[in-house]
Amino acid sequence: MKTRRTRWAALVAAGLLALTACGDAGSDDDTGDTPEVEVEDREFEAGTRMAELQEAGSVKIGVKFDQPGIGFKTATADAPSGFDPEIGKILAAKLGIEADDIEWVETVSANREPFLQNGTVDFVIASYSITDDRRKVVGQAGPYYVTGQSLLVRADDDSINGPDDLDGKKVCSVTGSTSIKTVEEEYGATPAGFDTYSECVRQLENDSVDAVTTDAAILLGYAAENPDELKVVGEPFSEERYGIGYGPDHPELCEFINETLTEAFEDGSWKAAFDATLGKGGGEAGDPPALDPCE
């Protein structure tokens, strides 16, 4: 166990690291030096979903256009930037699919599910915590990355410096995520939901709200690109894994995504894109993640 603490707490200070030293974390400029991903070309199954993806040559994927550094997409970039995207690609060359023939689709953490379950995507790779709950009704395969949830807030504002100070505090999340249902049930907040997480900084900028609260890594980037108004307080209170989404009529993605990230954790590729984003101010990617076996 205190191996694993010690893991988590070493990929949560990267990420910290990283995006504090690291203002311009959602700019286009993240998308010029990502590294190149070798596309394979390898035999899948007869019937499996791996060879109808990689017949039909495309991939939808599913990422976030409102997290810096983990997926941001600004009105004139061609494609979206960030440590999921980068894993996203890595995904797609194992089908033998190259970058350009991915289709990004912005996704919510709120319709991360309904995506998964109609066929929006074939994946979703979007700072996509594992739950049981999840589980029951998509597949989930990983974790390929582990953060903690933290809080943002004024930086004038000394009233709030850890969860156990947000008892009826508003505080702000997107609709559908794990970090609000924490804060509410845990910590006596009360929630405020949206649909992205770029609505809920302008909600607290404009003294709507007392605090927004995800994943320290994505709130250390809003902070990094307004630090003369925004903070992040105190340490981490939870452990989020990111894990791939997949539609639940295709258990056979468990092994095919596990197998893939396995080889990027090996290979270097996975060190390589957490460089490209994340680490882009200094911090070290540190060990890879345990993965969650297959049913």
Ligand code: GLU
Given for the second form:
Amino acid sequence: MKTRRTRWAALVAAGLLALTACGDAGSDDDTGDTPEVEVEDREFEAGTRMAELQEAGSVKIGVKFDQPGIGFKTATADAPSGFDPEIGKILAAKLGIEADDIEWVETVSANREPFLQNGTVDFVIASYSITDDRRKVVGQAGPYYVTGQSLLVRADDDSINGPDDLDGKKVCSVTGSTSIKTVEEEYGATPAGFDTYSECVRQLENDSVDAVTTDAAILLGYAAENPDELKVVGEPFSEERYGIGYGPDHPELCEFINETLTEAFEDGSWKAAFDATLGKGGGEAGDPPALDPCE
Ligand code: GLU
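Cool, the form predicted alone is there; where's the form predicted in complex with glutamic acid (GLU)?
Full complex below, order starting with the chain above.
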């Protein structure tokens, strides 16, 4: 386990290093500079979920609304910005659905499985790590991005430099996330669970908790917004493989999602989506990850 962690820590750290360099992680609502995605007109087998969605001409996609660079939307913006919504637009376009016909549904971590199970959304693209437990109750295809869990602390705090310093510290994370589980089970921290990471950041700024933990890609977005007060410390200490969630009754969506991601990796649209969002902080998209085969 340690070897696997160390290997991933090195890879993730290398990929994320440049993201810390400058301030704009793509948190504004200006989606004008995001890549155009060409809507396709293709034929799906009758009776498949793809054919139904194409026929409906609209799709509901669950994303985060409070994670700069990944999924972010203010109350006045028409649509969210970030890497996850860009992946959502690529997926919708393959179903013949225009970006304007996507219904974006705010989906916090603990709502992701229930929203897929009860049909509140058709897909979840929300910093959603692929795990065996989640795959028991919903579909997850991908990954389309790999990051690792890290720590956000106050800029003037030198007492926390990595997960081994968390023993006895109060650490904020989100209910229903892999992050809260890891920090609680493996590092002896006292967890404080909230619905969103932005609430955790408020708790950190108020001195109510000592650290916030989740994926480095998410934390770097918050640190970039407030670099005088917040910093990301230490090496990433988990492997988080972001997948696209789909309803458990539609297994045919797995191959469709994998085809869509493969095409996006090959035609440059995945890289363009990254560069317009998370990459704005200076990070490199790197090589696309290898996709899990569908069962
Ligand atoms: N990627 C982790 C997860 O899926 C943490 C981030 C999140 O909660 O969205 O649980």
